[in-house]
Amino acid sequence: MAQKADLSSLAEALLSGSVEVVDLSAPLGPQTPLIKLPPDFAKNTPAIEIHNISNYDKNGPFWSWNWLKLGEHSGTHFDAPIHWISGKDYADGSTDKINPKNFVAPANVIDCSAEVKKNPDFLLSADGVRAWEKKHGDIAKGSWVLMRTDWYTRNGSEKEFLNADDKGPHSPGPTVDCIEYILSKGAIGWGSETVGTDAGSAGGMTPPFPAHNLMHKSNRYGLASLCNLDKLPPKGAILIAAPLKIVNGTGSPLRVLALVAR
């Protein structure tokens, strides 16, 4: 009975607006910034294409619809464990096999926006997470850890969003010990506002790309290109991040939502 009452209360709160649904996703279309791999690799994610099938015309007089061409890791997207070599052997590591209960979880939002404004290469360390915990409380097992940087405000310009020069991309992210620490706390996933879950400098870390390497090695998840984390409290929001049920999917564009009490 208590569970039914709780769900009824949530439904009433959603209808009344006392619980707000916050959209954490960027628009998905031909202008969406996409990650660019180094020239040593032959292939990059193709540009997003949206093609019309019919638009209330001779091809379909009463309906309008499109077909899409896009990569799994385009725009605001979910990284499944099999996306990385360290997680390739998990039987439940693809988007179609992950337990759906893992798509709804509490969120911890660590505000690094002031540091990133001064230094786009800012890295969040384990000590930084511990300092946040002292102020806001421990990261609970099964919850998301999200790095707020306000980087999403650059999302309208691919040049500013990728922020690369001849030395490589310059964007914030976690250190190796940061990811190791949140995994020790039992975090279900790591999320960022940048084009990928790692920092621009992550290729030079040991191991390289720790948000990918270590999270997926532990059968955990990633969220990239998040938006509007500045609209969430440090604790208390519920994150809903359900990827498309792509067969053997390594990831998926998705609409990430947060439930926030107002």
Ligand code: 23J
Second form
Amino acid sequence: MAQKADLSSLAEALLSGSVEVVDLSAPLGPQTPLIKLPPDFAKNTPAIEIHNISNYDKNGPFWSWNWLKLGEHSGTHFDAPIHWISGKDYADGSTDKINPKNFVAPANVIDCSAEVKKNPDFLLSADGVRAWEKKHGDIAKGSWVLMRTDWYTRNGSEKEFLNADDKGPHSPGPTVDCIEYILSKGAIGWGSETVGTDAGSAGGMTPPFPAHNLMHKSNRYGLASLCNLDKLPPKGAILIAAPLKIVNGTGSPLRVLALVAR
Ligand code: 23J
Ligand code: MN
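Let's compare: the form predicted on its own is above, so bring in the form predicted together with oxo(2-sulfanylphenyl)acetic acid (23J).
Let us now look at the entire complex, which starts with that chain.
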């Protein structure tokens, strides 16, 4: 019979720093870049607002607090299966109903930063993932696949981050066959450093927005606007990515943390 697991060595490693906690989230505020959908999808997520209620003053003498106006899909955020029409019927497809064990999982980090530096429209294909697996090992069932692009270094400027011209946004992402392949390996989710999980060009793919359409069709998750993927090893980090327990939530801003052995 297997022995009961013991977390004391993890507790010690966290204290000593031999396991480091890396913050993969961007600051969340009025300056956070937000997706701009084309005019045929008229309605967009509104700008983030932070309103003060009291600040140790006549409105609350001993306390400070704020209220927020905040779209679910704002900043570093989690995409739940019911976000997309292809995942709308999953009983456990909203942020409040996902089994929390899915919020802690290993991460595979595929470095595409050199390709993206040359071409902001770069797409990671199934062949690209297979080449990565030859070097670093298989994508394990239940693990995240994260596309490292260093795109997060643009996150401070909405213009640079969205990188749009008259032809639309130019930002990297996955091909259809990339998403099909990682699903065949049992990936729990797909994560990117861009404003959404799909490439800027993904509206023209078949199906449109494959990271959304296919991942959510399989009851799997997305993470968008991740930061600091360059601080992670290709394999071995553990991701903690728990969305707010929004009732019937389609997604949620969140703090994404990675445990990394040093
Ligand atoms: C709504 C419509 C299209 C897209 C998105 C949202 C996202 O990227 C998102 O934040 O989930 S592509
Ligand atoms: Mn989203």
